[in-house]
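Here's a solo chain for you in C-alpha cells, the form predicted alone.
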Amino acid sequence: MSAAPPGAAPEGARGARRQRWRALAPPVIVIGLALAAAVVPGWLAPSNPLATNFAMRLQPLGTVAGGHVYWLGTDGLGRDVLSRLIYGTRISILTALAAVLGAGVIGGAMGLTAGFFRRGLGAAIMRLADTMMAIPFLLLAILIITELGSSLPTTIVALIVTTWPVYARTAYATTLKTIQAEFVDAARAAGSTTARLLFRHVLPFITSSLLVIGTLQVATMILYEAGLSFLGLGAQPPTPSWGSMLADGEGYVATAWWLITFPGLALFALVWAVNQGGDYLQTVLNPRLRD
C-alpha cells in the first residue's frame, strides 16, 4: 500500500477551511451590513425616515422627484422605504442583543445557583423556570406589555422575562455535570469558598454553552420583536421597525407590493445569517460537532 504524499493532508485541510470560509462569507456580509445599518444609519439612509410627503405616497421603486431617488419606493405617508428599512435594522438588532444579554445573564445566574444548591433554592428556581416555559410566549408577552405599556424598553423586558428559562436550564444541566468533576472536589478540599467554586471553576464551563444559545437566540429575538411590532406592541409609530413596516404594508399588498416585500426579505436574510453564524460558532465551541 503506497503512502500518501507528504503535503496531501495539509492541503486537504486547507481546502476544507477555504470551503468553510466560502460558505460562511454570505452570512458574514449580511451581518456586517446589518451592523453598519444599526450603528451608523444616518450615513447609509438617503433621507429622513420620519419625513412625510403626501404628494409622493405609494410611489414605486426608482421614482425620482426633487433630485431624490426613492430606490425602494414610498409608503402610504410618502416616507422613503429604504431609509425606514435601514433605521429599522437598529431597532431589530439592539432589541435582540439587549434581550439576549439580559436573559443570558439572569438565566445563567439562576441556573448556576440552582445547579449548585440543588435542594431548596435550586428546586424552587427550576420549578419557576418550568412554569415560565409552560406559558405561551405571546400570551406572557402581551400580559407584560399590557401592564407596563407599549414601548421598546417594555418589549425588551418582555423578551427577557419569557426567554431566561432557556438559559437557566442549560446552565443548570452544565453545572450539575461540572460540580461532579474531580477538579471541583479538589478545589473544595483545598478550602475554596462557594463563590470561588462558582465563578472560578464552574462558570467558565457554562459560558460557551450560553454563548452558543445566545447566538442562536438573537435570530429568535429578531423574529419575536418583529412579531410584537407587527401587532402594535413593540416600537411605537413613527419609529421605524421591520414589524411595523409589515403591518403598515398589509393593506397595500395588491397595489404596493414593495411595502411588505423588502422588510420581509430583510427579516429573512438577517435571521438566516445569524442562524448560520450560530451554527458555525456551535461547531467551533463543541469539539464533538467538528469533522
The other form holds:
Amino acid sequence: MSAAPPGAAPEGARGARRQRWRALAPPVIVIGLALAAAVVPGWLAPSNPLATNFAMRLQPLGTVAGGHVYWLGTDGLGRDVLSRLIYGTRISILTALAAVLGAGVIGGAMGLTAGFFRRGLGAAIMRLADTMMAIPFLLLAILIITELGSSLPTTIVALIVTTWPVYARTAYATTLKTIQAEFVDAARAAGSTTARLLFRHVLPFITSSLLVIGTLQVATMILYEAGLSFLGLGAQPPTPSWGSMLADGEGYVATAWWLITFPGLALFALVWAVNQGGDYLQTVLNPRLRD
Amino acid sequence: MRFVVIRTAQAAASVWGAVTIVFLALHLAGNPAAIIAGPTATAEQIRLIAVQLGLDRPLYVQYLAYLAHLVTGDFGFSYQAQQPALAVFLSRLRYTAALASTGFTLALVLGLACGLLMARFGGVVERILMAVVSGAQSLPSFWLGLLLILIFSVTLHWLPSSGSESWKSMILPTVTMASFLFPALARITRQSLLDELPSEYVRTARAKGMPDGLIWRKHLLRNAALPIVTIAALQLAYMIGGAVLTETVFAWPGVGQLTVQAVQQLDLPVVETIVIFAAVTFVGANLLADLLYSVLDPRVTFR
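Compare with the form predicted alone: the form predicted in complex with its partner chain:
Then the entire complex follows, led off by the chain already shown.
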C-alpha cells in the first residue's frame, strides 16, 4: 500500500504510479475477492448455503450456536447469510460474463456487417437495432422470460437479446470510421478479399471499443440480473442469488435488517469495482480521453 | 423540412417495428385464453374464450386486425380488467408521470449542480463529488429503495414505505428515482464544461477582463448545454423502464407495476399500449433533442 500522506502532490513518474495504484487498489481487491468467491465458494463459505434450520430462523449477526458462527446472521429459513452471499457471487458473475460475451459477439458481428455492407443488409440490421432500443428493456426481458420459463439460462438469453444493439451501434460507428482509413484502401488495392479486409484490418479496431463497452456492460448486467431475480425472474429458489436474497429480505425489513443490507452491499461493491475498472480501461485504451 | 419528414417517417417505422416484435413475442409466449380461464379450466372453456377474443384466427389475421384497429385509435380491450386497454394504461400513467417529474427534476438539479461544481473548482471538491457520482452510478436503485424504507419508515417512522395517498409517500420513491438518473447528468455536465474551457471565446473573454463568474454564466454554460440536453432527453425516455423496480419496491401503482402484471398475464392489448407509448416517448425524446440542438446552437441546421 502507498505510504504517501493523503493530499501530497505526487512528483514524477513514481508519484503518478503510486497514485494510480492507490486509486485502483480497492476495485482490484473487490474484484479479486468476488472472483475467488465465484470460483471456489466451497473453500470460503462457512456452511452449506442451502441447509435450512428452523430452530435458527432470523438470528442476528455473529450468533454462535452448535460450534457454528453465523457471521452475517440467518434468513427466514435459518440459512447462513454469509454462505448464501458467497455462493450468490457465482450466479452474478457467471450471468454477467455470459451475457456480455454473447451480446458482444453477436452485436459486434452485426455492427461490423452493417458497417461494411451499408446498403440493404446493413441498413436492415441497424434499423432492427434502433427498434429494439425503443422497447423498454425490462418489458422485453420479462416477456422472453415468461416465454421460456424462469431459469438462469433464460435470464442470460433475455439479457443477450435486449443488449446486443448496444454493441452493434458501437461496432457500426467504429467500422464506418475505420473503412475510410487509407490503410484499408491500400489493402483493398493490394487485392485483399472482403473477409480478410474485415478480420485482419477492421476487426482489430473495433475490438478495443467493444472491450471498453463490454467491461462497463458487465456492471450493468450484474445490476440487471439482480433486478430480474428481485422480481422473481432470475435463478429460481433455493439457488442463492443476490437479487432473490433481497426479495426474500424485503418481507423481513422490520425484523431482520441484515437480510436486505448485505446482499445489496455486495452487489454495490462489485458493480462499483467493475465500473472503476471499466473507466480505467477506457483511459488506457482511449488515450484521447486522458486529462 | 425534408429532414423533418424523413425523421418522422423513421420514427413511425421504429414504433411500428416495436409493436410488431412485441406482438410476435407475446403470441409465442403462450395462450392468454388459458391464463384468463384459470388453472382449473377445461380445454373446452379455454377454446371458447379464445374464440371470443379472436385468438383462434391465424396469426397474420390477428396481426392485421390489430393494426387496423390501432390506426383508427382503438387500442383494444384489456383481457384482465374489464376496460379499454388505453383507459387501464392512462389510469396508471398519472402515477408514473408524477413520480417521473419529481424524480427527474431532482436529478436535473443534483446533476447540474454536481457537474458545475466539479468543473468549476476541481481539486478536492471534484474528487469528493466524483466519488459520490461513481458511487451513485453503481448503486442498485431497488436496494437504495429498501435501505430508505429501512431507515426512514421502519426505524425512524418518518415517512410511509408504500402507498400513494399523500405527498409524503412520494419522497422516498422520488429520491430513489433521482439517485439513478443524476450520475450521468453530473458526468456529462462536468465533461462538456471542461471540453469548452480551452475554447478561444473563453480566452477572449478573459483577455478583455470579464470576471470568471460571468464567463461561466454567460458563455460556458450555454455552449456546454448540447450534450447535456441529449443525455437528459435519453434519460427521460428510459424512465418507463427504470420505473419498474422503483414502483415494485414502493408498491407504487404506476406503469412499471402494470408492465410486470400485464406481461405475466399476457394481456396483449395492455402490453402493446405500453410498448407504443414507450416507443413514442423514446423516439420523440430523441427527436426533441435534435430540435433543441438547432435552438441552442444556430450552426446546427436541419438539412
